[in-house]
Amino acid sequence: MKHNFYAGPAILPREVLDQASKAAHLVESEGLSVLEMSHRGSFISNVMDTAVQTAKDLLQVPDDYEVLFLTGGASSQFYMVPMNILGDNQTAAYIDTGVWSTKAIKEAKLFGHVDTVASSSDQNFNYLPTLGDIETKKYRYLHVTSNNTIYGTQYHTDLDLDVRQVIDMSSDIFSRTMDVSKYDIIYAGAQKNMGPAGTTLVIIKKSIVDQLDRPIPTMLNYATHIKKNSSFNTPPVFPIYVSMLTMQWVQKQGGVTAMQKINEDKAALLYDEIDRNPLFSGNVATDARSLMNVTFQISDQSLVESFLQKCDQHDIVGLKGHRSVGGFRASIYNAMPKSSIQVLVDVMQDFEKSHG
């Protein structure tokens, strides 16, 4: 079995994967496959249902918002959320922390104005931003990237502003606990944290759907939507259903707040051995350390590819970083078992006895 520290597509639960395989082959009270089921019958219902009932359950989602299961990714995201609340003559903030809220900037323009209120660009993203004051009344909303995968930097709490937020958490929707209430919206792509490519949670608070003027096109209006429970054409039925079961595993693991205890401990197994082995350092402040996206160097960079190569013979694979960082990545989101994070920091300590 494969050590799975790929950014995304990402670890699965195994128990997870193993219901998954078999509805692919056939749920036997239907007498069919969940890939061949109608998204009208009862049973994708049921599943639609049940996704939407569980990501409620997990973050204590009030009753003034509706979750949804869409397509395009977080990407669709970043044209969407502007394209359905700023107003041609409304500002937004946006804190650009690495590539995905630059781009997330990038579509935003489009549609407002856009005001970058803070940004790590100036050591290439290795930490997060102070804030400092702003004119929060002047802003429609404030947008966060929770947890940055490429650069290993996430904010571990929501930030307690006066201000309506947006909120990406492709990387670590269910990891952390936090407070729905604050946000206008959340996104989250599902292949980081939750299933398999193809579908985008959205938390979306009801009182801001169809406010403005702006024609938009049936399939990017959130009301679309919401009014149609997701199904308004054919949803990614397999990557829901696949993700409904996640969300039930981490139910399991005794919910969001359980989580959170078990990513801190197995984050902390392998950020210690980075700080302690003298070969390796980590990439970002400490402060800013990701839980989900562990980045980090080796002092000697003519040793890199030997120590992939020592990571490869034990089983360990997606290990390489991100081209604009370099060094290493290990993602150990919510499904990656702390063994796998424990051969990692044996790795790392045998190749310091043969190169220390």
The other form holds:
Protein chains: 2
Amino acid sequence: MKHNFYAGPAILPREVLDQASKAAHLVESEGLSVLEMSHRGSFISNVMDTAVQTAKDLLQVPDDYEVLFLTGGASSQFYMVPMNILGDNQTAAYIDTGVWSTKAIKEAKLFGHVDTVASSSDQNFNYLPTLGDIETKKYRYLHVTSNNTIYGTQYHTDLDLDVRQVIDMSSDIFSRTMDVSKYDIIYAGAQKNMGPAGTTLVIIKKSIVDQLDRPIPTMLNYATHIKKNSSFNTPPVFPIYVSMLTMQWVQKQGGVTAMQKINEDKAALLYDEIDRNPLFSGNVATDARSLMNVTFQISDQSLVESFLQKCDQHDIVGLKGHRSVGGFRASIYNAMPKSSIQVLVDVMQDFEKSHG
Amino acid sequence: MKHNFYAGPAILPREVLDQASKAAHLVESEGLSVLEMSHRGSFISNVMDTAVQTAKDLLQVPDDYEVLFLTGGASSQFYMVPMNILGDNQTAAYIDTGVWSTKAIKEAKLFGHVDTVASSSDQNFNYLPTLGDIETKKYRYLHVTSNNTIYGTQYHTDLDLDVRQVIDMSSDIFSRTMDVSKYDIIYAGAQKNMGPAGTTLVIIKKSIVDQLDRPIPTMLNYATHIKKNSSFNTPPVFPIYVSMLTMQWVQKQGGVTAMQKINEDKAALLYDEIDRNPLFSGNVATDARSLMNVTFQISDQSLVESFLQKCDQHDIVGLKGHRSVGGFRASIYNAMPKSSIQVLVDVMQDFEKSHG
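Let's see the other form, the form predicted in complex with a further copy of the same chain, since the form predicted alone is already up.
Below: every chain and molecule of the assembly, starting with the one above.
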């Protein structure tokens, strides 16, 4: 197996992959593959219920919230959120921390007014913008991206403004403790910290739906999926099944509290080497450094390719930085073992010896 | 393994399940599971391209069409079609052959006018309604459901009206020959004849997109997915991968021409027994009988449960009819082997001996 540092779809725990593979072949008790089972049958109904309950348990989701497994990725939540909760004459506040926030802002403008209340665009999003005094009463909600996969920035604590808060946690869901009650909607595409591509987690306060008189297609109305437990139509069964296995794996690690400690420890190993090694430097402001996506540069740009080749020789894949940032990005999600990060650190130290 | 007669998610070819299971464990050449590979990497890029090309080859898709793999099921096409091509003041014609058409009609009404130009609702959709002279010039498009999974009706030939035609082929795509050029949009949820739940095939004439001035969210605009080869955002990689394997399996059977002959032969085996066996009777008009979903009743309603038990004893699962129809439904999609249908026929004959 390679050391999988891709940003997403991304590494999944080995035992999850083994179990998923086995179920794709045959679930003994059913005499069928999990890929060919009816979503109305007892096995998949139980998978759906267990996935919901495990998400609730991991994040201590309050009773007045619903957990949904939808499709279309976070990109579909960019428009579903405003379509469902932002009236034509209402205004939403968005914090712009780069590409993903920018895309969310674009879609929201189709449904109402948008104020970008903070942005770090002046420095290519390499820090988290300070939110000054904002007139919270003016806004229907505030939207924020918790972890920006591309630049490697992350909010490490919950936002706590006196306004409905909506958060995109696509790349750090289940990686840290959080207070769900601070948000009206939390959403996350599966393919970083939750499972394979193909499903989207939405945790939503029930009281926020069905408040607009805008006509909404049935499939795009959160109320539909709340009422039908994410099975109004055939849900993406296998991506949800693997997400369930991954959430159960997080439980076995000790839940999100333990996961956060492990993630802090793993990230420290890599950031410490970046700070120590004279060849490398981190991209983002220290207090904004993501525990999930570690972005860094090499001092001599002509060495980029040769460092990537060296990584390749050590079975490290997916380390190339996003084209809008350059350099390197090590995505070290929940499933990334510390031993793989150690391999990367060793390669960095070897590289220092030969090129320092 | 059980004999899987479920309506959907449904049976997949055994060799496809084996290959999918293996790739979920490890793709040797990549050193990664297919579930954790980047959609921008060469392996998945090649899967996407191959899936598109195989669909094109199987259906001889003309060059002015695009093949897309989206999410959200056929239920999402119910609104995406009118959102993209039906102007506020335009009218679409819909043929109502039951539940799925009815749902499509409901969504279309959110975007423009709808005329239901034919319906078989007077007899619980047990036949295909005759389409009289319709004023085709009045309509932006005509929408039809090719195969109605619930009632067991199917159009066996292409519609050929002088109007843009849109067809929902969720339960019979790749089961028969067809002339793609007769339609402007063909769509199909994967989970009957194409793969596991989680992706939706859309074959679309390129000239039909981007003709309205309605603002459309980026993810809901067909133009977005045409421009980005279904990878504007992270596509549902694994469902598309398994769909690719299933389409390749259809190719190995000899393509859709051979598949149609096999399907006709398989369906005849079961319909002949239904017609011969005095205990059973078919639900729908003979000329409307589906090759995919065979619906039938037992003369003595008190025997329904005992027949289902008998089936269960012979490892036959998924035979219970939809609640709106009752009786039995044998879904015998492409992947259903004739030998499993023979097991069902044998059980029917045994049951006749003990209850006839």
